[in-house]
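One chain follows as structure tokens, the form predicted on its own.
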Amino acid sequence: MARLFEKTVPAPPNEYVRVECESLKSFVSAVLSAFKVSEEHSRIVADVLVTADLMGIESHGVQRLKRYTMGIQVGSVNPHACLKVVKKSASTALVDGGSGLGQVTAYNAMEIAIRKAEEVGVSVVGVRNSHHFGIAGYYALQAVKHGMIGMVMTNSEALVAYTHTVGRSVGTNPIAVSFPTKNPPPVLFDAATSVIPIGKVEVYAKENKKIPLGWAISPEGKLLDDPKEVLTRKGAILPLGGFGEDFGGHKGAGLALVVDLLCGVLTGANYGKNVKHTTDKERANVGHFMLAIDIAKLTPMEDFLERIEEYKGYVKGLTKASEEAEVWIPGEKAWLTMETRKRIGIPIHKNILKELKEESEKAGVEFNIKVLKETA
């Protein structure tokens, strides 16, 4: 059994409650179903959102539910959309999401990539006309379940200031890569190409906390600490590496550009400032890029898994900066957090729980999230 561990520790704890994950998942699914989303699609979205909370990625968890219900209400999200394959070959496919929920579109696009990779070894699937899809790592892990390496990217609405510019010009544009392992957890790298995702700013705003200086800048290039200044679209997030080039901000901006080229330009989706927010009346036309590699087509699976364990041991054996430091493999903290929260519950801030209750009232759905205890 995995040791108890949480990637994030809420503070102060009396502002949180712990809730049971399956009841949270059922609640999210019921709310979406009330907005005419099919039962199957509602389950996919609910699983993606709750998985984020289980992993300690609160920025992409159930606090995002309102974003999707509002998107359906304003007409930008089509709750009845069906994925359509526009073009295909033995190893590639271009699919159109029909402006449906991004989670559903991305899940099915990766399933296509996996099936093709099983036949030919490597597959690439491009997606256009989709929406925000939550955590990229969820879809990369789909490949792991089939003994494959998964790579997933998505562009987003413009939230980030490109290096040496002000204002929002590129998205947070995350990249996720996953590798199967002999012993859990799988290796999973999942990160935005910005300093932080916008969802983290949303969480700080809902918890009435200031953001650290260095996350965002004003239209005049001044560092911001008020999350509401960012959320009103007056501020822009900085690229990974931060302001300017001294600490590699140009590298984060360059990675964001690469994601935009693969997800937006290549697929025919929007890019840069053309990508819309889920709640804008105009459809977002977000682009995704999925890649699956069948390991067994390149090297014997057992050999690969043994070498992965050797590599993990190599990293774990590196000289620590201090006695207290712990060396982590990408995805390890998220996995331990998930296993812990399955046992003791997910901490949800009371302001977010209040918002979920309001969503239940709007949808006419019973607020039946099971609270395990009042403090996190």
Ligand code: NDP
Second form
Amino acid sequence: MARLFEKTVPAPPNEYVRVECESLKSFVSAVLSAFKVSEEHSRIVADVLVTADLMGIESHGVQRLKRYTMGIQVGSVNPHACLKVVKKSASTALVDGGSGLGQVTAYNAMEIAIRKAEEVGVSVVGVRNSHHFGIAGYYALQAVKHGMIGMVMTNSEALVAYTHTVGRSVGTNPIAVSFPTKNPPPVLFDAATSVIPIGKVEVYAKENKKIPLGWAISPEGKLLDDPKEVLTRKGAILPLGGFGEDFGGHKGAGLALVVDLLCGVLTGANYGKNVKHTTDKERANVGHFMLAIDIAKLTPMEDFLERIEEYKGYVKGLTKASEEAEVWIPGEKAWLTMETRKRIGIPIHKNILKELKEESEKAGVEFNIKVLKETA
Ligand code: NDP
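Let's see the other form, the form predicted in complex with the ligand, since the form predicted on its own is already up.
Complete assembly follows, chain above in first position.
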């Protein structure tokens, strides 16, 4: 049995409760169904959100439920939307998400990419007219289940100050790449191209904590440590690498630009400041980019699996910076956190639980999340 490990916990312990993951999923699904989302689609969204919490990515977990229900309420998200293929070839497809929930659109787009890669070895699916889809890694891992490498990107509403500028101009535009392995966990690198995703600032604000200096700047270019100021005054997040060029901020900005070109420009979705938030009245038109590579079409699967284990061993064997340091393969911490939380429950901050209760009241759904352990 894997050791107990959690990459993040909303400390101090008297401020959160542990909840059982299946009851959390059913609850999220029931709330979405009450907002006229089909049962099948509600289940997909609930699975993506709760998987984020299981993996220790609470910035993109159930604390985001309100964003999607509000999106439906203001009419920006179409709860009945179905994905349409607008152009296709043996190895490509361009799909239109019909302004539906991003999770449902992205899940189905990746399934198309996988089916095409099974036929022709590699495939690309571009998505336009979608919405915020949560964690990019969820869809990259769909490919792993089929013995494939998955690559997933999305643009987001503008939140980041492009290098040497102030104000929000590009999204936090994440990139996720996954690889199957012989022994779990699969390798999954999944990261925003900014120092942090805005969801982390939201979590700090809900937990009344200061953010580290270096995450965000004010509209005037001053470093900020108050998360509420970032959220209310439209402070901008810094690109991966931080402020200016000294620590590679220009490389993070460059990666965000590449994601915007693939997700926005290539697909006909919006890009830069034109990408809207889920709760804006204007059409969000978020774009995604999915790529699937069937490994067996390039090299025997057994050889690949042996070589990837060798590679993992190579990384794990590197000289550590200190006795206490632990060397991690991307995806490993998230996997251990998931295994742990399936056993002992997901820690949910009390303020977020309160928000979920309000959602249940709005939706007229019973607040029946199973609390496993009330920490003293
Ligand atoms: P993190 O900084 O938490 O992690 C980035 C990657 O680095 C993960 O794959 C992580 O693996 C890996 N990692 C962590 N520590 C180490 C280490 N010591 N050595 C090697 N690898 C390590 O991610 P972000 O905060 O940038 O992003 C969080 C989530 O937000 C992502 O899922 C992303 O897709 C999502 N996001 C979504 C957006 C949207 O618009 N939909 C916008 C921006 C972000 P592990 O998970 O195992 O720790």
